[in-house]
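This document starts with one chain, in the form predicted on its own, laid out as structure tokens.
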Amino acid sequence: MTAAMTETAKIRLADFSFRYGKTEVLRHISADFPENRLTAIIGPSGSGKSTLLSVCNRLWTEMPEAKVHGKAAIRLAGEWHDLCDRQAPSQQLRRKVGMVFQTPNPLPMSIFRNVAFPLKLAGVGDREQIRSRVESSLRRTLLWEEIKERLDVDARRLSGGQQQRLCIARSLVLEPEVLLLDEPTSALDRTAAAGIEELLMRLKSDCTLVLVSHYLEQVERLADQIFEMSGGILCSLETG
């Protein structure tokens, strides 16, 4: 890797590690997550693969006994973010940067409030972009033939791959330009995680996926970059 950001690098981590209170989390990790890729990283439990997420939205700054050495760094629209700076405004940073989690987690309202609700915190009024980009994030995520009708449904009844798409759906209507996905089929059935991993790999055209995982084989049908966890220390896959 060198020293340099190099063109196509969407998130950039060099010698950074991870502290919670005494305890380290991440040690010394350098590496280059490309933009418009998929990358994965995979590793047992209690490794760090949820901790390093939540490095690359920030969220590490809500702990108040974390503490961070290194570089972290996100590019988005084309401008360079420190994400080690506890100082600096997340607001807009999370607006670009998704999350969604292993469980699906609807909230208790309609299927398409579920989806506006982003829209709604960001500042958005309009009711026609409003119903436009909760139409066309449902339509990327195949959900909106199947609850175009039921869109004042309580979500919480839909099917566990719904309500995964549909969290999906909620990432993807801010455009985020990343999207951080932590472990998003392990509480589904096996079409309903087929159906997971279809939608990510049409997703990296035009959005940098950073997909935790614990199985291997799937990481292996979906990522372009595969990266291992193990006691906080990260070390590069062969692809391919």
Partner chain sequence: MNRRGELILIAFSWCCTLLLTAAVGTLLLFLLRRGLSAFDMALFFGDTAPLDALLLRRPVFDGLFPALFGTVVLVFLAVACAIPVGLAAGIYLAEYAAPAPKRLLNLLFDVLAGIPSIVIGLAGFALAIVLHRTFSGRIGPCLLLSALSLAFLVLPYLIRSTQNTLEAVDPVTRRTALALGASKLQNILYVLLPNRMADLTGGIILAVGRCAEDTAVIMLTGVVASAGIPDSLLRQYEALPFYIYYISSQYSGPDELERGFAAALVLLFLCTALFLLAFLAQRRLKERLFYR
The other form holds:
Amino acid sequence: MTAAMTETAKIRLADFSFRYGKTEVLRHISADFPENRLTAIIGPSGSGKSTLLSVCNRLWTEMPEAKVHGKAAIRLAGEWHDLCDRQAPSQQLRRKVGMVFQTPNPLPMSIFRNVAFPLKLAGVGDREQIRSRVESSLRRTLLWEEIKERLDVDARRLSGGQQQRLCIARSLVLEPEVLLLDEPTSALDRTAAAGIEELLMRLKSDCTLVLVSHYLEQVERLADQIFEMSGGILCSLETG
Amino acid sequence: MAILSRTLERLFFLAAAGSALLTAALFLLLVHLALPLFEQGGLLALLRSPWDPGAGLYGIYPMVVGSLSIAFLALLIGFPLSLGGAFFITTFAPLPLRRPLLNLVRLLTGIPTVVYSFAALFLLVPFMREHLTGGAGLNILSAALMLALLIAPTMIIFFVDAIRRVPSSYTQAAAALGGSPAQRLVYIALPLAWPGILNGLLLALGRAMGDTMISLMIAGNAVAAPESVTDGARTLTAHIALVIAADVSSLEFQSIFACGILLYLFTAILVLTLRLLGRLPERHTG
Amino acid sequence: MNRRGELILIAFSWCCTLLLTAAVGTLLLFLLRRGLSAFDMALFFGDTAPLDALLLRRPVFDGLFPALFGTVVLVFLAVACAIPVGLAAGIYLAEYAAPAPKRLLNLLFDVLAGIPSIVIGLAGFALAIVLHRTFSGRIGPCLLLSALSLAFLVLPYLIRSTQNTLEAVDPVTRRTALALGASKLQNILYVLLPNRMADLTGGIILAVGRCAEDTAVIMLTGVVASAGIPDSLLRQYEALPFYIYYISSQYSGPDELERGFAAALVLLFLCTALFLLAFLAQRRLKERLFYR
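Switching forms now, from the form predicted on its own to the form predicted in complex with the partner chain, please provide the structure.
Every component of the complex follows; first up is the chain already shown.
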């Protein structure tokens, strides 16, 4: 099996536009984000990168003034789902499309409960299953060894880098097919950022990653495909 | 789960809609019960005529005058005091004193009105009687003084909030140019904070018009329209409290619904005014 | 502004603050001086043994106990009615209402919050009249009517504090659970409300204080000077604020007046304590983990 054959689109945008109130945030975007690859989007702040991410998990439907045009769809478990439909139920979709925010956002509860929280939302009741899924998720993010003795500690007491890995672990616990990352390292110091980057490289094998970033060099190290966003317009850059 | 959440969400809506409907229904209920009175000549006639049940006159003109004069006098006394207090807390008080002072002011907003009135009845009123106004000491001035004290904490909190909401970048810019604290307050903060200050003032007016216990206990409750601040007066609110015991079917009794309607309308107009003020574009200095 | 203007402004601020402090201080010290002397068990229970009174075994004739009891029951009932409605309506306004209905509802609740309490009392009384006409005399002013009217009085505060509290949740926290697949309701119940428990509790305690001190509503809806302990919600009752008002106009001698001062002091302590409780609750709960 060659690389070209596995290159199927996970997220597809076609002539997609996005308005917030009267401002046009995204204009006529057409792009494919391939499966099990890391697609990066760079560009100045305010250019619409984060908005594009919020389209991919339908988080945009939480903004009353948002309006979309064109086509945007995501393929989950082999089936295409329309991302433009405001009325469609979003919970199931968001459980398969994880999102990591710019600043680490652990909820004010223990480390364990943070990671188990999505399972609680999804209605998983089996304690043994919860334990093992939390553990494997924390192992995937290389956090387990550091904190396995402190699972009952308030998550907000972790260091910035640990918090961000915790948030990634929290997204991974539902085994999402896609992970959206909104400048996940910009609030962290160098070492912590390097840790996250390494983590992303490992995740790529079984998860489609979409990374929004400020830093071209970071993106060049990590990405299989790079887009540049500017003024709401997306264009493809050559990968090095 | 889906059924439960739909039920809950419907309950949220019902709670909001129900509360709103009750608010509107309250007004209709007052109008309904005041109808017999309106058949005698309408709200305007009531507003103009005096209160003389012996002569069959159930006008509420004296109470309107009483309410307005007590409330405005209270504002007249309370506004400068509160403004000074707010200046003190935001600008001139020693730093370690500011927070405790503001918390103290917050605490004062919780003092029961009836406690204030009770203390004033046995302290301020005798003082008035013996040293200032003579008579019974139960008059507009006494009530307005107490009311000023009652609404001052509310005003101070609003004023402090308004002054503090002025972006610190402006005041810092002025400070960097050598402006003293007083100059920063007068030239930068006040011109930007005035909508908030006006807001607090109008809310205090509402509070003053709506107060019952102070005017009931220390304004004297005289039914004639007052002519000076040393006269006793009866407010709309006190009138309701005093006449409630009358025969339910009498015109005298029905006049209290006219008072209720007036107070309701006053509140509504005040709220609408505040809304319009809120829409005003922020004025800038210069 | 020249130096003299500045000095005048500073002096003015000091004077205003001192004047206000002195005025409030004088009134409160006066209350303390006159009220403290009457403070003992007899103030609350009269000639009845305290235990008998507390267990409602024997009535209290000249003590504050029935008034205090009435106030506590009244406040409890009123707040118990108002909290679920206030929370629900606040949640609806903050999370569900579309812009246009939200504007209308906001306006109505602002009006409701501004309506003088005596008018709310009048509405309660009017309701009693209407019910009286419809059901021929079975419902008059009573404890239940007072509690419902008071609940209506504090409803807008609860709605507003719930709404403001929810709207103040920062956008990141707001989206966290949504991005993890939470439904809107799950987000509200598991994240937004617990996240803001401190403010919610503070708002509720302040509503309790408002119910405890209000006199105007209850004097129109069923409080009387002497009723003892009511044995049903449809009876008239005594309450502390009304007792104070009643004493101020009807006291028969210095002893009774002393009791009035003491009662005013009790109410003052009660409301101060509630306020401090709200203050501390907001502080402590903010520091604590809330939902584990």
